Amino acid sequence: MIRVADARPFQWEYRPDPVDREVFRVEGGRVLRGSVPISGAKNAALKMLAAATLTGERCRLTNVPEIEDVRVLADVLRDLGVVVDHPAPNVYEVASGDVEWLFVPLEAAAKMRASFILLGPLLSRFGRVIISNPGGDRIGRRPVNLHVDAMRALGAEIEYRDGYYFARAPGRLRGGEVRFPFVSVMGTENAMLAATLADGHTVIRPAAREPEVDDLIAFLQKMGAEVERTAPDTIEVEGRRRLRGAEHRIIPDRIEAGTFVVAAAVTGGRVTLEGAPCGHLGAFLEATSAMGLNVACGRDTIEVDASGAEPGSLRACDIATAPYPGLATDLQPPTCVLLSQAEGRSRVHETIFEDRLEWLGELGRMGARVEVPDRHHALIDGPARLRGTEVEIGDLRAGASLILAALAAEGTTTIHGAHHVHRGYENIDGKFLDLGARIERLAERETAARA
């Protein structure tokens, strides 16, 4: 057995050309009303695009979110020689024949950390791959050595030179035991994808329990893979020689759903989320219930009614992020916006990423009363009177959360760095407009010209 070691590799960050930068301009004080459709899950769709390279047959994915991260990964696959078609909105078809250019360049990895999910399937199917150290949001340490050592546990030979991992699998990957030092979602997925074509039996533990992981398992099973969750923290895989094409519908995005729950709450609105994964939001909905928010779950809907709530009617609540089924770290930023409107002091414990609380400085610029005594803890006193100002987005989830704060604020807020939000939210400004918000997306240069 090889234990997967911890590490802290160099992190690249994607920064778009200033000409391409965009801003959101939001006029606060509008009550949101109506219905909003919840898009497919970003964190499931990306992994299934990668999984489709495990077979030469065509795979068809539906309910794929129209977001920048999906577009980037599709382009990376095309550059490798994979046929990726986009025949209709939210539909992608992938056919991986004899891919020969097994090289994922720095440019792709710097744009999106999730490109590293290609390591497992490409190595397992084609026996070799060269892949760059990934980039992504700057929210703290996310060691890719967990992935690399998982591949080594399955018999891969991997060297790191000049910012690239050179990986090869002599003959065929071999089944084995992959044991992580802590739960890693993408580490679990990479190991699982690699094991599907390995020779023999693989056991992965502790395996991530997120709904997106189980959705990936369901897709792999349709492809003919022998993969099963045999215990809450254990996934076992019996390697197959080849897999077949399959069709699969991506599950709804629980993080987007949580974002719109908060949007309705902080604007005093009444909003119905359509196609919402209520069963995947247990810890988050427990927190909103403890705060006194009126949320009702249907079979595939979530109804939020804050229309009759008085200012300060929400109660302070202590939250801590944790791997699923705990409160998702991606839902911590929008929850913090909600806590800023609750009566009393709330305590936030971010257990996953050490830099994820940095964005609270921008929330403070809008009038929130926030203290961050260390990199993992924050104190939020409410209710705060938020005011429109200029703020800067630092990462995807913080960006969406600043939009939420701007919707609740008095006056107009200009939010720089809109490209972060486009990475993970489909048509977010259009969805808010349909609910009655006043939000527009502008080019950075256009904003400067108006100033």
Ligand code: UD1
Given for the second form:
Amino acid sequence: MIRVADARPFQWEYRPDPVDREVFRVEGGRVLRGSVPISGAKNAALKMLAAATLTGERCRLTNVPEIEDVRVLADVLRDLGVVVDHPAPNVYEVASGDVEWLFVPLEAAAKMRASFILLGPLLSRFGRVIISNPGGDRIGRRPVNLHVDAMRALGAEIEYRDGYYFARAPGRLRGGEVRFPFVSVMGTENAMLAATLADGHTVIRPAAREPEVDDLIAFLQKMGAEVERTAPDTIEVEGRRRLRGAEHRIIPDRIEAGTFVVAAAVTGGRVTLEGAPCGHLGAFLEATSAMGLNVACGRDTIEVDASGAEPGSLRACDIATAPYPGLATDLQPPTCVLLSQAEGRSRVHETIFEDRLEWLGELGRMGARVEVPDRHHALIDGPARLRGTEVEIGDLRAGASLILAALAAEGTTTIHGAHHVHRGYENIDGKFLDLGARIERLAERETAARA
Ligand code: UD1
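The form predicted alone done, now the form predicted together with the named molecule:
Next comes the full complex, this chain leading.
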């Protein structure tokens, strides 16, 4: 049993982001034109940084997005004693030889819920870890019971006290049946990471089918793990004693790609997304096609042509979020911006997170006609004329979507809480500027001075 008293006082220091007090100022009404590179997937990169702790050998990851969440997780790993190098833009190297310090503090969890992905690999490789309960965030309660149950199914002993999970594997974790009551992305990944070094065979079902999970499987296989998706909803792992270092290029970010599709559409623009994962956007592209948006998929490009489209030429469409291959909940907010510009009434059903429609209040303040009868449903009537105003970002995807609304709006929008967007989008303002948008990042005090 590990006790808090056994733990060294932690060194993780809360460093407020320099971007914490920034706002975006967007002058709407500019037509976006040109091409934009799509960055590596946030939700794959974070898991691979965690997976790299499964071996003492050096791992090299390329196409890593330059985003706050990656920087935070890299810092958390460094504070554990892991060597994390960043030799070039979008390249990270991780070497976790002697990690003795197995404590992931509250500050890490408070900054980024995904830090909980360290539970599985650290427990499996080092036999113990103390990790903070990440609790909820602005899109819902977001419990971690499925992760904890999965570790227990693999033989871990886990106690919860004072906001921390004290987890220990007597001897080695042992392979077993991990049955989830419903699909969880990180739950699947945590179980899979833990099982790679466990003793024996593990079956995970229902396993999440997101492309980022398959990318993680590909990386683990390069590390020598015996892990395979044996059916669409099943992942099987044969535990190994050791894994080796590996190099991997991260897949493109389908959520960033969807965000730029909407940006082109709502500004009446013509934009080519370079390195875009068309094949991973099925349900989203079905919705945009039902709305009448002109999108063409190439081998690794997506072309969106909304030039010359009359306002209201898009049709309303009913959408419901679902685990992959359904419509990603992370694309629900951008899709709502698009629906606000479509003719007629659209119904939105958010099935994954209970507070993910809250941000629609801000979209409403910009002139969208939105009703939210309950926490999982919204009605959007369009096309609405959006007007620039002052809005506040509550979470990452809502933040990007308020930028989209601002690009489509008449006048200037001031968007507070820019740091939420930097968590998950690489250089978002720079990419929009290159497409001809008028967007600037200002310190909060500068906007106060100008007001
Ligand atoms: C991941 C993604 C996030 C995306 C989400 C759903 C990362 C870092 N984040 O989050 O961007 O929006 O998938 O596609 O990859 N749940 C429980 N108990 C648990 C775990 C989850 O009840 O222990 C519930 C959640 O509250 C939610 C549902 O399960 O209602 C699905 O969440 P999950 O797939 O686990 O989301 P994350 O992996 O946290």
